[in-house]
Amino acid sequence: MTDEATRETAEDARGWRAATEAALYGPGGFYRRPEGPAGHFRTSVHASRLFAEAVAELLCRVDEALDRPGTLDFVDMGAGRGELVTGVLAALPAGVAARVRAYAVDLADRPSGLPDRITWLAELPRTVSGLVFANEWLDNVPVEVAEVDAAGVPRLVLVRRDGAELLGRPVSGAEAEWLARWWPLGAEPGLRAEIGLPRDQAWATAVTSLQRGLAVAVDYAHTVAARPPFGTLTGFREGRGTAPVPDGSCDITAHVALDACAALDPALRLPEALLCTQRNALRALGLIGARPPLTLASTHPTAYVRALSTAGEAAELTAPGGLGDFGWLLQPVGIENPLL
């Protein structure tokens, strides 16, 4: 690359956090498209109604832990087109559903056809008593990317709108402290990390919005003992992985350091958070997915087909190597953990 080309690239480049924010949520951004996220990738919410039913069961357990208050809040973070909150309301027992105050939080515009009883917000309600549920929300909180240069120094990665990258300033301050604690890079050139500090802060905001209740984050995740050496930044479009290009044409995502998110300020004096797999969480909520007995096929064939379909959906939601490996982070506030 010539010196002139390098200067042009640098002038047009910015950190991945700002570039992703604009590409996903700015005017004409990916998440403002009419088809919504479901038009491009399949989450647990889209895979089966069983996921919403399991979240409804969790909300009922929170309700019981709160001694069945007059109003029970349910907050769907990163709500997309409201699929989860709508499914949860439909799955709740009538007596509980009547007391639920439902919120969908997303930076995209309110989708048409969403039930009037669901309040659509761009940010969390100020105070919540109930369940805050963030399914694949934190992975779309934009973060900076760091890469080790030829001298062994971690530097911020800058990116142009067309996806071309170059190295910027050395990582410093709170970002450097986060890397040192949660994603030590070493000195080998080319090693990369996503600096999860904004996600830690977003999660802390979600937790501290709770007066009493439970906050849950569900996401692609990794822990400090097994961070991927070259990071996880990637793009998705029409159901397929693609290069992460911040021009609004694709989703841009990266796995979440959920263990870092879980390390909230000790001054908050909260009960210990629980980290587990989706497989274990859904099983604790009663989603086993056992195949129906073959004898049912001859005695009640229609029931057998329905039960077999349900078992298949449950298997997808809990499958090792797939959705079952998603991380669940559960933080109770003022109650015991209702999953235990």
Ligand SMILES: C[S@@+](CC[C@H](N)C(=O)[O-])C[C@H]1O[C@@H](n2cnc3c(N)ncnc32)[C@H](O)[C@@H]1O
The other form holds:
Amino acid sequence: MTDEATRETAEDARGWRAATEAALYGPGGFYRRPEGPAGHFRTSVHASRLFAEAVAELLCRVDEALDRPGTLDFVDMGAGRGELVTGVLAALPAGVAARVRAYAVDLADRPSGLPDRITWLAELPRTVSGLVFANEWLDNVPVEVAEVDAAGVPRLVLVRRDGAELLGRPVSGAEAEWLARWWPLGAEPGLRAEIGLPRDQAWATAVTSLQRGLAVAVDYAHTVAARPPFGTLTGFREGRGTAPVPDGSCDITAHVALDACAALDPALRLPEALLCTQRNALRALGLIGARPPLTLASTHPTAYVRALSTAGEAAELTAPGGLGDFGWLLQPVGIENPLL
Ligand SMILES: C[S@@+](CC[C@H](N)C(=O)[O-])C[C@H]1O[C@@H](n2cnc3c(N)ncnc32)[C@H](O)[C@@H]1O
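Starting from the form predicted on its own, produce the coordinates for the form predicted in complex with the named molecule.
Below is the whole assembly, all chains and molecules, this chain first.
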């Protein structure tokens, strides 16, 4: 890079956290656009109604654990356009659905056509008794990126609006402590890490909104035993992975250190959290996805085709190397873990 280019880069560069915040949620930001997340990528929610059905089953288990209260809350956190909460309400048995107070929480505006019974909020409700479910929320909580410099020192990565990067000050304070505990970087120049502190804090906010019930975060994740050496920061636009450029033209996302999120303040005295794969979580909720027997094809061809399509959707939601490898973090508050 020439001296002049370095100067230009330095002038309007800032940390990835602030750059991502502006690019995704600022005026004209990626998540403010009318097409919503579904216009650019498929989550489990869009892949199949079976996902909402499994979450409805989980809500029924929370209902039982709470002794079937008069009002049962369901919060779709980071709701996109409210697709999950809409699907969950449709999948619930009538007796449960009638008692559900349904919330969708997102920074975007309320989408037109969302059923009136769903309350749309920009922040979590203050006291929740029921299920808070966050599908692919935490990966969109902006984080700082650290990179090891030529002298072996981890520094914050600064980025310009066009995606050009340079290294800033050494990582220090709470961010350095987080790295040391959750993502220790070696001394090799170029190693990178995403500093998950804001996600730990976001998750703690979701959990502490619960008076009683269960909080669940579902995301592509990694744990301390196997962090990716160069991080996972990436962009998405119209269904394709792309370079992460913080100009509002694409999603900017990074896999989540769910094990760090799970380690909440011991002073909260919460029951132990469970971290498992989506494959295991959905199986525990009754999603099997076995192929129908071939004999059904001749006796009941329509039922066979329907069962085959359901099996295909279940296979996608539980696929190794795909959605099935997503992490589920389940934190009960005042109840036993209803998945066990
Ligand atoms: C990847 S989309 C997931 C949408 C939906 N949950 C799904 O699975 O299809 C992430 C969503 O989280 C929302 N989001 C991010 N940070 C948020 C925050 N702090 N409060 C509320 N919503 C947030 C974004 O606006 C976006 O709609």
